[in-house]
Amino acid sequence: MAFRFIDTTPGSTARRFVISGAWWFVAGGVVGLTAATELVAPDLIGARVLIFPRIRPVHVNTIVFFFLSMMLIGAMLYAVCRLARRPLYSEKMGNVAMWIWNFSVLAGLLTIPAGFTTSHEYGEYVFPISVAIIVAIFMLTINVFQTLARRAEQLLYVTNWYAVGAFTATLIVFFFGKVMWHPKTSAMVGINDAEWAWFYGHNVFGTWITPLALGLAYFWVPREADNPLYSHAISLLGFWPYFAFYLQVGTHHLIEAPAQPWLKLIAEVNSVGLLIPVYAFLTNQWMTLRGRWWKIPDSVVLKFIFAGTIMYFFTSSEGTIEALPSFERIAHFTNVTVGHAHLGLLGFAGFIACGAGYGVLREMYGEIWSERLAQLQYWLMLIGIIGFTFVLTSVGLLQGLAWRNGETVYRVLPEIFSYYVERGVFGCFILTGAGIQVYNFLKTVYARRRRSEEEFFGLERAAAAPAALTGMAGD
């Protein structure tokens, strides 16, 4: 297979985003495991550029913006094209956006360890890198809108709604949250900066990662279960309240900070209100599987995505509890928050991204190179993320309760040492799963024949959309 910097063949943008995401999963996992090891052996690495405070944001940004974002973007572009029954508006534009995205992460890998950072959670990339990312998002947004404008299927299935919502909201959130009108600092002053920073930081997950993952679950669950979507009405109940509630929940992170009380109250109320769209989504997914539960073990795609929905239930319920001040006073600034973030990002979104990635390549190439390796990856990641979350939640509660009782930080450290060792072990499970995935993806691409454009959008049009689009939906 000859390499082309710009590949204009149908599906190339989606495929390249998915495979790039798999590569960055490995890179981000290596950095994360290194950071976890440094918590056990602080003197392991003497290089200043590789100390924990510098490589931890590298790990976070690589996982969020380059593993999850790229794999979810690729899978969503594929889903949008299938649902529109049209090729992507411009594969050339999509390829350019893909390379901009990849070069941005390379720049981030160099600048953050060197000390060039905005020091904002999930927003450490300096202004030029932020500009590159927002340009790529803008190009992808144009591509999605133009593809949908030329669609052959008139019904806008809910997956398309989530795609439009994610790309549109993220352009707004990224511009304002990164304070793009202050290029020298990417920051404001005082409490205003903290409020804008958490408006951005929380919405990176809420209006970007999560909508893409939810939309892909709506796409793949009916297809893999061979069952119509349970309810279009419930899917809209899950969509509109989600964006209405989520945009202003970040302030609940500003505990013991002089943020406006009314803004904190809105964040807490909205955090509880988010349970409405969350449970609406879960009801729709699980009811779609009624009578088809036996298909979960048979489909590695469905297995990953179903596990992702289970973790979505737990991480969303936990997130609402963590937003309450009474619990926040114990859990904040502890490993409870770290465990919650990993369950949401690597658990919920990561499992859906991996499942959707396998689904895209399977449909592009007819089959996955090794189903056994995919199943092995599933179990390794499942053991890793469950163990990871349990360990970090336990150590976080230990920390929070000890500090609340007046214990000093240094006296708690010996008690949590063994937990950090276990954290590193479970991280090895996740990293091994990431390595298996990129190997399986590459073997699929190079060992299988890519299907033609006619197979994508011609003879198989009836199979291009979930059964819900054929009038078989429950309501």
Contents of the next structure:
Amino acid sequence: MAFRFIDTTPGSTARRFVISGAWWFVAGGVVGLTAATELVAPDLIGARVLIFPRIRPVHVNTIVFFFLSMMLIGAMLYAVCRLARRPLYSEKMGNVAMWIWNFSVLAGLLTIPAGFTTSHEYGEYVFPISVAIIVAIFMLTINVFQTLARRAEQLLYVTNWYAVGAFTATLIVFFFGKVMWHPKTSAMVGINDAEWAWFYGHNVFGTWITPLALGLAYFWVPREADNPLYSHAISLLGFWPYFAFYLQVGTHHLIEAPAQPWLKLIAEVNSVGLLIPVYAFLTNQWMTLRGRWWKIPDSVVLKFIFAGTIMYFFTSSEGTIEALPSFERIAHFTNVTVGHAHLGLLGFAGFIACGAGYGVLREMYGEIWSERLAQLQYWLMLIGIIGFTFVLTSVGLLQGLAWRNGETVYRVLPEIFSYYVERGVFGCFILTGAGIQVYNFLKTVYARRRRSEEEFFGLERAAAAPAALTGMAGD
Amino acid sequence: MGMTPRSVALGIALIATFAAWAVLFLPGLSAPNSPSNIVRPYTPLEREGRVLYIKSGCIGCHTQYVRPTDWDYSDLRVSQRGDYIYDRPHLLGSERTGPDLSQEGGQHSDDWNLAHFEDPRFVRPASIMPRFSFFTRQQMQAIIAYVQCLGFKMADERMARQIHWHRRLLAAYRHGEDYNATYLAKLVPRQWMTMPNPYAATQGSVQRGKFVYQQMCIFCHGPVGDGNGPAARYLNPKPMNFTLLKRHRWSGGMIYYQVMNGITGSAMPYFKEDLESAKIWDVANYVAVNFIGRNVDSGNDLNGIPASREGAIPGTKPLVPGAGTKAPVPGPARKVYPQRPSSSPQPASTPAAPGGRSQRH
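Here we have the form predicted on its own; I need the corresponding form predicted together with its partner chain.
All chains and molecules follow, beginning with the one already shown.
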């Protein structure tokens, strides 16, 4: 089959998003590993565009906006269609959004090392690229809403709530947070700018990455476990408070910066409050698995997603603790934060994205090319992320306590050197996993016959979806 | 109203708008940007350097605010909201892979900064900062101007001192290295010139001093202490050549004073933030024993509590023949407390002074 730039066959948008995401995982991983190596050997690459400070934002943005966003969008589009029992409203629009997204990433990969950056964390892309991404999100939002408006299944399952919530909130957050009305710098002045930047910076996860991943967990866990969702009341408890709390926690990045005290208090209180929806979500997922734990080893999809929920527990609890001033004094500015970010983005969202990605391809092509490779990838990534988090948290506490003891940043550098080496080693595990994933994905796509549209929407697996909806009757 | 796409979208939009009002607009409206007592606008060159700072991604490793809990910055002044009114975008940063820079202006001389950008390991041998030797001359001037303005009026004050002393030191250096050494020594308060190193130049002390020297000093003063490290070619005046100091009968306190406070106007930074007192004395011992070739410690006959850990190892004392014993010690006539044993490595034979460290240690 010839390659078509705009593919209008059902499912093509979801598939292309997922596979693009898998590619960007490898690209972002290579950049990340290079950056990690440069922390050990700063003179490794002399080229001005490849020094650590220039490629660090490339790594962060490639992983957040391209690996995670693309795989999660793809899997979410698939889930939305399955739950609506309708094909996507417009594959054409979806494909255009996919290409815009991919070209933005490429532009980002080139512009940040060249020095075009806003210097806002997670928002380094300059104005035109940000606009392109917002346009793509807008197109996807329309697509999701139109698909849902045409849904054949009247009840709106939890996954769809998260899809709608994520797209709506992200449009608003991006619009305000990127400070779009100042094209030259994308910035306000002084501390105000920091407050706006962190509203955006934290909500990239709060309204975008995390809700998509949570929605996908709600979609795949009941399906894979063959068990109806434990409680829809708890889903509600996990949904509304989640957005209500999360949108206000951005200032906890500035707890000891000269921001207003009341603003910091809002951030701290909401950070603690955030535990309610987090634990509600986890209760719901794990109780759905009750009596079905034996399903986990069998399904690589469930395996990834279950591991993702466990890491969600750790990263969210850690996040709340980090927002408390007493711990923040030690952990802020150190590698504890870096470990936390990796546990959250790779451990939680990344694992769910990989699991859901495998799920999408398995359902589209009947089976994954190699389950064993997928299992190998799971273990490599698991060892990688756990080791990584452990090393970075240890080294972060070491740094924080040494500074509290009056040692300078420079004096602590030789002490943390070996930790940086270990971090690179664990990074290799993760990168190998990413490589296996893209190989496995491509093999699946090219070696397996895609299911026809009738098969796609009429298979026995679809029966799992209404089963998951049984608790919905009272709503 | 059930959970329909419309109700969910509406609810989330309401929440997001409320949150944006509460944590974005309200703080901006409630706290006008009024200047603090140290802030001043950037000059065009500093502004150019700031753009370079942003483009190079320096914010990835360097923060620009001092917190109330930052113990490691001796000139602790907690940053205020008004310090940032000329910053667009803000450069607060979120990681301290490198040190905080909010008060960096004037802490080091311009030539120290030049050497540091050329290769950070020239002046900070354990640094993991990348080299910025690819900067053009203009860019280098701009980035140094920016770094030297951080701290604003406080930085300006420090820079004025740097420039004032730089002229004088250059004039002294032109008279030759020996004159220069004498000139520098005259700047040290008298009591420091006559103060012997309170830590005996034992093997342990010299070893520790060597370690510190390698982490802090080596690429300016050179591995043999002749002031010809790789950084020297960027520095004016050049780093001290220790081997010239032998004929001067200066004490360890002189070295300590210079290491602790640095020499304003030259590239010699102060190390009182990086090094605790004992480590500075150790490095003074190392420099004295290895480069100056004249030991300036307090000698064998300690004047205080003798039950210290530093028992002499047979055959290692004195490290330099005749060293130490002639070091001038101010104060009342010394009572020679029981001699440090010269034959036994164990200090067990010395009676423990009341309250002193016990032998168990």
